[in-house]
Amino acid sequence: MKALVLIGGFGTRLRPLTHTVPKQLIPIAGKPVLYHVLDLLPPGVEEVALATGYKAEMIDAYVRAHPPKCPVRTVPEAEPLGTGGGMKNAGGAMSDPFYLLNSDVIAAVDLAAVLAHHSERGGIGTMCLAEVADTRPYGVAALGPDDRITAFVEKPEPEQAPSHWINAGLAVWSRAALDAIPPGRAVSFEREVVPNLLPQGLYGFRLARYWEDAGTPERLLNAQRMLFDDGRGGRGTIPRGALGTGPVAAAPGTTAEGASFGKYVTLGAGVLVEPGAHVENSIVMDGARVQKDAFVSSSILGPRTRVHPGHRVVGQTLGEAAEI
């Protein structure tokens, strides 16, 4: 059994941070988003292909320096190929069936159960579905008996959405789905390929617990909260010499004596939070410095950022080496 992880897009909704850091490497609850996705894969997955695009070299270097639990290989694309083109480019050695995962979704799901569901139904694919109030950013499924997907509409207007069950970015597909993707050009798998596969049997697997698309600052921080609440954020203790509630996931080299922390904080390697400063519901990346009596809430601070003494940073995303 193998897996294919789609790492496309430019992370535009997380700029200016993603001008220098791909969103998959932003740490939440103590580890990069990508690694929380890889954690979902069950034992026995023998290889993961990462279909990389934007900042592919950074992702390749990171996974080489920090090997995940299962072997990975990166397959970059020379130009943007869309979801389908990326699958075609990286999927040559896929198993039949294979897991297909988006690289920016945080969820509670038993992927072994999804595979069993797929095998029982005997269709071409099984797509995990999450129920959301606002379907506009997503592909939406119409469901028939036995949760067979009878129609699939990508990013419909609310009045045209056939349900509130959307593509959760986690699926099992037969290799025939890869064969159906036109070669040699950019292809949207969701728009151009999936509707034509419905006659071969595409089934939904409804997620019963949490799911989040970590593509915006607000959703990224919400995903971090979900992970911490589920115990997936490490031990969550307060840094030595600090005060507050936590949970806090602190990388090695963090200094925070005399600082205080609220809930849901990730601190990268070498972060300094000075006495009197307070951080809550935030991500503070490697080498950042929050100076004396500063206040940081609901924010993402890029690597080597600096928050000056007494300053307040609330609901902001700061790029690498920013000062405020």
Ligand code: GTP
Second form
Amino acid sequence: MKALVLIGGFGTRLRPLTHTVPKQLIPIAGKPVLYHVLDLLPPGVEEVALATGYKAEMIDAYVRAHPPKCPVRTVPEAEPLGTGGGMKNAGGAMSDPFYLLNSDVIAAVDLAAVLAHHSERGGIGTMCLAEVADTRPYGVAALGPDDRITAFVEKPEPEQAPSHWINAGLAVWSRAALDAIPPGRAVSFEREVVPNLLPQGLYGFRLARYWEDAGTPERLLNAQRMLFDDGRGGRGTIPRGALGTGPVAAAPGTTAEGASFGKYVTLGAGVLVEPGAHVENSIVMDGARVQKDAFVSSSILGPRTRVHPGHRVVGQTLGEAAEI
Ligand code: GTP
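Next up, the form predicted in complex with guanosine-5'-triphosphate, please; the one we just looked at was the form predicted alone.
The complete assembly is shown below, putting the previous chain first.
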């Protein structure tokens, strides 16, 4: 079994941070989003092709320096090919069937069970579905008997949405799905290809526990909370000499003596949180500095950012090296 991970998007909803850091390398609950996605793959996956585009070199350098549990290979696109084009470009050596994962979804799912579900039904694909209240940003499935997907509409107006079950960005597809993607141009798999594949049998696999599309600052922080609550954030102990509850996932080389922490915090390497400062529900990336008596809540501080003494940062995303 092999896997294809789509990782070529621009991450526009996380700008300015994503001007310099690809979304998938932002650490949540102690490790980059991409590595939480790769953790979902069952043991025995032979190879993962990362269909890269935006900031492909950074992703390639990162996975070389920090090899994930399963062997990965990056397959860059010279220009953005969309989800379908990216699949076609990176899918040459895929197994039949293969796992297809978005690189920015945080979920509790047993992908081996999804594969079994797929094999039992014998269709062209099995798509994990998450139930959401607001379907507008997603692809929405209409479901028939045995959860066969009878219609699939990408980003419909609310009155046109056939259900509240949306494409969770985790699926098993037969190789034949790759053959259906037109070559040599940008293609949206969800808009241009998936609707045409329905007659060959596409089935839904309803996710029963948590799921989040970690594509906006609020959702990224929500995903971090879900991971910590599920015990996927490491030991979560606060740094030595600090006060408060945590959980905090701190990289080696953080200094936080005399600082305090609330729930759900990731601290990158070389972060300095000075005495009297407080951080909660936030991500503080490598080399950032939160100075004396500052207060940081529900925020993402990019690499080498600096929060001046006594400042309050609430609900903000700071791009690399920003000062406030
Ligand atoms: P936004 O710009 O904030 O919408 O984020 P995004 O660029 O990641 O877009 P979106 O979340 O809709 O993308 C879904 C998945 O497809 C993500 O895993 C993206 O990395 C991936 N993706 C989007 N466009 C491309 C592309 O052109 N090529 C490849 N290889 N992957 C893509």
